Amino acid sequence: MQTKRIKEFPENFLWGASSASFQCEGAAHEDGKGLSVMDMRKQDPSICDFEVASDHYHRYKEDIALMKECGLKAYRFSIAWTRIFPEGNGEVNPRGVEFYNNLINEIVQAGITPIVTIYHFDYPQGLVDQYGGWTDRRSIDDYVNYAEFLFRTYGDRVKYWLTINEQDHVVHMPYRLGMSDENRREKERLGFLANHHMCVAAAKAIQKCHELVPDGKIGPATCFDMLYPTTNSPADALAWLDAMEIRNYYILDLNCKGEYNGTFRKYLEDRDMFPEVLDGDMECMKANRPDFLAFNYYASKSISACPLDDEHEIGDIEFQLLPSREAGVYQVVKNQNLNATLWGWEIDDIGLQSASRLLWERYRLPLLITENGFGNVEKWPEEGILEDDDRIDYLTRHLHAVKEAMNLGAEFIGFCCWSFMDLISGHSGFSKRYGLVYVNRTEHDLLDLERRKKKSYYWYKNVILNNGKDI
């Protein structure tokens, strides 16, 4: 809806940027860190591993100084579980505890608000080896014990916490559960069992946070792709409705309402994938509602009907990283109305406004955008700076969408672009760059890892200085 006025961003709006431990820290085998499922993943040899990444572990003071100079109000980062508990449980690693103490102190001293993700994909391999990881209920207690340690250790300085990043991606990507890709239908069943355990664990962590962190706020960090019916066909509209329920809303309904919505429950039951629910599980979720909703938004998808036929039965799924075609439910098709990135992600700023409004109306919780950004192939020029105008255009349009959603009533805590500095893309290595700051390395040549400010760095600095008045 077009409106008469556009709201200004609130004076306390958290202008931020994001990262994740395994994608930027490096030091994968230093100072007592244990192995995670990301360390154990079989890598494409054409793509770099996570051993050095952006070397943030050794250069965090330089990176935080650049954040301060840019004027960041918030920095969203994750703590590597295996730096704190190398095996996922058991003995604490004091050198890992010290690193995050030092990092958080540096952030706070720079006048930046730390936003900490408790768990961002890098699940301890030790817990997979011990009992199968998230597919076993023992995983709940180990996650809660880890989260409680973080609250007690860093809660005097960290007031914003994120429970689990992009849980839907963990559910649908077996390697992030420490499993192989073989027998994907069985892995989907185990993924939804793991999902239930993660939801119970997150609810218990919320309870602990409220007990242990004065003025602490905590919520999930979901991935939300705006979806559209491809045509005005009623069948496409129905497929869109189903896809929204079983791809976007199912985790948040568990997190925020403590319930399996009817569509999602039927979806699981028809596929013999409904998990074991013990007494007290749902009550725990209902009693421990998050304080806000964080979400990552990059693109939208177009949805068409995908009817069953003689060759496809219920449960038949095709994957392109995530489910792209589910017989009897939906299929993803190219949206002819949108441009896309080099990786086929369809650029849709209006989709961010739509997603924000839907989340606000359904859950009535303040929103925090924890990832939004433009990935591109980039090489530093021989003269001048890297003029990443496509990134500036992308972020400008998406920030305008946030302002439009606010004008229609959605409440926002802040916006964190992905990412502050170039880091390793989970599937594309260093060839896919998102940063406001260029890190001078290639896939396999570390070069000098020098930090260089792109044009977007100066643009974002000005946006923050003016509190988005020109957006």
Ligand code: BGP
The other form holds:
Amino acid sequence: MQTKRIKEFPENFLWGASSASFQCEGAAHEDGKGLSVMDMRKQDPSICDFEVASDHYHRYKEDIALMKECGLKAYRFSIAWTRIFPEGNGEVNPRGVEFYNNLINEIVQAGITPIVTIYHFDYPQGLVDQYGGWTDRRSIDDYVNYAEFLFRTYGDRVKYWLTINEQDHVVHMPYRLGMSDENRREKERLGFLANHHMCVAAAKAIQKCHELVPDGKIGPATCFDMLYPTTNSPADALAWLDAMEIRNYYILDLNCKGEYNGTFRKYLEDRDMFPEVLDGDMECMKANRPDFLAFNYYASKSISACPLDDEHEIGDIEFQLLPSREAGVYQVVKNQNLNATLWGWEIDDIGLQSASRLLWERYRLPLLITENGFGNVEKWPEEGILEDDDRIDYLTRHLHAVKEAMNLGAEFIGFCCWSFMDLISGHSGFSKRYGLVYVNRTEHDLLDLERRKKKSYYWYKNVILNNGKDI
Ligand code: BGP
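Given the form predicted alone above, produce the structure of the same protein in the form predicted in complex with 6-O-phosphono-beta-D-galactopyranose.
Up next: the whole complex, starting with the chain shown before.
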């Protein structure tokens, strides 16, 4: 709604930027690092592998200096589990431990608050080989041991922790669980079993963090696409409600309330996919509520009803990376009201206001945006700097949406744009850039990997300096 006055960003607002280890570090086989499921991923040959990425592993000092100059208050990054425990469990790798000690020291000395993701997609291949990874209950203890090691080692300097990045995208993408992409319908069942283990593991890690890190705060980093009913037909509204429960809230309800919501439970039961729940699992989740709720927001999606027909039975799912159509449940359709990125992600800043308000009202936890950004194909010009006005426009609108949500009562800890520097996209290689800082390489030619400030870098610096007054 339109309001008379709009609140300003609070003085302690964490203006930040984000990255993930496998997407920016490179050094994929250096200093004792073990293999992760991301290293094992068979990429389309037209897309680069994760071998060098943005070479942050070797250039982190230069990168942190750029962050300092930009005025960042927070840097959200992930620790590569396989640098610490190359096999996922067992022997610690001292060189990996040292790398993150150095990185964290550099960040703290620059006056920047570190926000650490414990696990961001790069699950140890060693655990997949030992017992099948997240689909086996042993995965819970191995995650908790790893998290405990991080709290004990870095908890003196790191006070903000994120348990698992975008768990929904692990659940629904078999390769992120270390499995092939074949027979995805069966993999959904395993995905929901893995989901249960991840929720128990996250709850146990929250407990450990509270025990071991003085003043530590910890929460999940979820993905949240705002969803809309495509029309005002009651059937579309119902499909939308179902999609919200089984795609957007199902993990957060487990994380924050320790419960399987009714719609999700029935969805799983009807498909014989309800996971084994042991005594104490739900109690553990209930007893260990997160301190805040972090979420990644890029786009919204439009949802229509998808009735059962003669060709489809309950459980027939179609996927475009993620589930996109399931007869008897919902289907994603194009939203005619929105523009989209080159990859079809529908740009919707109002959706961020709605998402923030829904999350705040449902869970009453302070919010932290851990990812928001604009992916584009970009080439550094012959003269001058790269003028990424589309990115500036995207971020300005989305920050304004945060302000509007705050105005209506939602509490925010901060906002981290994705990403500080160009890095490898989840599925589109180096050609899809998100950074405020350009990294001079192409998909297959490493060039000199020089860091160059885009126009958005200067824009963000000014936003931070003015504490978002002009947003
Ligand atoms: C999120 C992931 C990030 C990042 C981002 C952009 O899902 O947490 O790791 O990749 O999306 O996505 P993409 O790189 O596919 O454009």
